[in-house]
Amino acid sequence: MKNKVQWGMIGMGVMGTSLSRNFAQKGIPLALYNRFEKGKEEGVAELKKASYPELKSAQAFENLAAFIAALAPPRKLFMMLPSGKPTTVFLKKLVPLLSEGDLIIDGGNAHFEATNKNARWLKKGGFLFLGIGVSGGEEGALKGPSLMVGGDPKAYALVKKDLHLIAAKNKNQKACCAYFGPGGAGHYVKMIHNGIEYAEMQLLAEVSALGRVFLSHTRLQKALKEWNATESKSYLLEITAALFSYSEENRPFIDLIKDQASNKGTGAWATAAATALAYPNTLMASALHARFISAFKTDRETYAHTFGDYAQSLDLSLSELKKSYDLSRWINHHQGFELLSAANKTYNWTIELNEVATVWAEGCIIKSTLLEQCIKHFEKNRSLLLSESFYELLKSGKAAWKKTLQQAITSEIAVPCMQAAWTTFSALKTKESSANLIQAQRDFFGAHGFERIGQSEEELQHGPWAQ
């Protein structure tokens, strides 16, 4: 047996083998293991470690009571397996093999009450646990992800080193990994990461449905590559113009992609969290079920056949497009940033928004200058809606954001996040709303009672018509 080693990878799949190589490229000794499937599984670990010349001194695994006894006590183990029952069903089959004071971490896309569960039951046992949002993809996880860190504060210290080495870092070359409390509070952060990203790509597709309709495919590809040399710079606005530059046979690669988006769960689970804290996330949830309004193609196809198909013109500029663009995006961190507060009060967190920023500012799928710019925001001001750079870019873009959705509903273009950012933001700056109406009707109905202006919050009041 060669000399043991701490560090042990669990699932050679695209984030495990990146994580790995990561690790090694930074010179920590770790074992492989990947499970044996007969005709379906068998040698990939050793596949891996013949692939990468980086991992050659590693050991590789795929029976997993050796892999086991190839780490040293206390051993530190980072499963990157699916979540849910796949991740369940390997624990059981793990923690028998384990000692007490040895460390678990699920780096998986894991929901944080999942999370919270495993976290009990391990600590009973005796072992340390961490559950970790990883963010980056593949390219991120080898060269650097994004990690949100929750569990035991005693594990992360035990691991912080070595994942301060393998994260990415920002301008300021602080370490894009921060622990953000018990149980399942780094897989929140993360989860709320996936809410922001749902519709910062639907905001960007959008931008596409608009764009198309005035603008050739190569102007709007240019328009895009433009823009990201300026403030609205992200990584997903990137990589969009990227896409727009493909073409197959003389048309755009894009155009031969059927327009049915895909989803893990992660978007319903950020818009469920939101639910159950009863705050208003209304771009996630609208960029949810703009993916799930995607899935009826066929019934699209009907309508579209029935009532007719968006109209071939806009009275728009780029410039327009762009400020209400912005602008969105403002709103959707804005709520992004306020769900984690509110899950710090029900849960007893104590995230820390300017440390989230920083986290999320490179190494992950969302990293962009306006997170940049909210850790700076974060630490003069709670709500981004308060600082000066959000005031500045409304009062030069507050009439181009307003144009831009009476545009696109005078030509039946459906545009909902950016709908959902200016409805959030015109019910913000609602001083007094329509919800009285609302009490009146639940009290009429129901006898649920109300507060009455000028009245103590204690004692609810009913209407006359209750008389």
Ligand code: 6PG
The other form holds:
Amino acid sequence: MKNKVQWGMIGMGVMGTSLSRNFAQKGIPLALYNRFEKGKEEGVAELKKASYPELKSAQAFENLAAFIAALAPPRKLFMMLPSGKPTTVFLKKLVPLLSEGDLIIDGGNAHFEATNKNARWLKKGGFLFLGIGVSGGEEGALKGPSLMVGGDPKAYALVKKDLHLIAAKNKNQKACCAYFGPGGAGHYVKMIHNGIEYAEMQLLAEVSALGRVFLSHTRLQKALKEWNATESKSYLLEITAALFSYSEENRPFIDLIKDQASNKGTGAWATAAATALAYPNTLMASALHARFISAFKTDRETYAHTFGDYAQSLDLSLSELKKSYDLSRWINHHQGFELLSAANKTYNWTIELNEVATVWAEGCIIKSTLLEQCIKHFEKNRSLLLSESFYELLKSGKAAWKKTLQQAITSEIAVPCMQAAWTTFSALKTKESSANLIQAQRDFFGAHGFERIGQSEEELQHGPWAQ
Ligand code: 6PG
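Could the form predicted in complex with the named molecule be given as well, to go with the form predicted on its own?
Starting with the chain above, the whole complex follows.
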């Protein structure tokens, strides 16, 4: 028993390797496992052990039974595998080798309903289970990721100390790791993180689509770098400014990349999850659909030829563009947090919004100054739209926001997320909407009934229309 360790990392891909190094650097001993696949994955764990000095004392395995036997129960197994079928297939092989009380962590981008299912199944077998959303990419996993935990609270109590050690720390040295509820709650928070990530990335793509019309590439790059020294600071803005600075043979490197964006599915899950709650997530959905549209390159070429491409002129200033970007981001974050509140009600979770903002403020892909502002705001208030900072930004930026959209439409430049942000904001502040007409139409053709103003909600009314 003496030489046995409790932690085992499963899956030595980019994320699994970086997390293992992070554990080892924090003085947490662990064993490493990667599957053996002839000609494709041979000696992977051993190779990682040999590549990084901090992993020198870790035992490396490619035989699953030997790996499990080398760990001291209760074992703590951190799985970093592709989500979906690979995880399910692996769990089926793993479970018969375990002892009651062993703890399994799924750190992949699993769908929260799959995590709910696994939680129920593993509990029946007497195992502890956590579904943890891990964000931050390779660097975050190594230097401190953001960890969104869901599952059995007893399991969390067993690993909380170690998870806090490896997690990113915010400005007050608080770990960016929190428990959000049973089953798939942690993976749900991660899914919404990714939805926000999609829209944040798309907003920057829209800034660049507008910026390239009235600015040189160098000026746009410099502007983004300057913006990142203001309250607009975020990791995604920082990397966008950085990647715009690369060139090859005097051409911006970005111009050598095909304009067709792909995705691994979490943005689509977030969009579907919001639909399931009947909660609007117009920015996430717009960002997702923008990626879908980008994929139809041949169609875009045909339509550009038929209808004409966008115009090469724009009456816009950098300051106007920045204000539109900043305001759209507030709507994006507002929708993400509101979605989590809606999920709390539906799934009986108690996800605290300021805890989420704390976990997201550092370590993850959407980390930003705006999220730091959110932490403070959610300590006392709810809706982000009622925050003093948003109000001030709106006061100084509303005209610029409208002008940016007018200019984008005039020049026929697609800015779906900025437009969705504006439209959603306008709709949210409309006291008397035109939805009464929708109700009347539903009643006219389908006798669906409507609530009449000033009358009890219990009994639906019908209109005087004759068919
Ligand atoms: C993170 C990221 C990550 C995500 C990739 C790719 O938080 O570290 O969200 O988990 O998988 O960004 O996502 P897409 O392929 O869907 O863009």
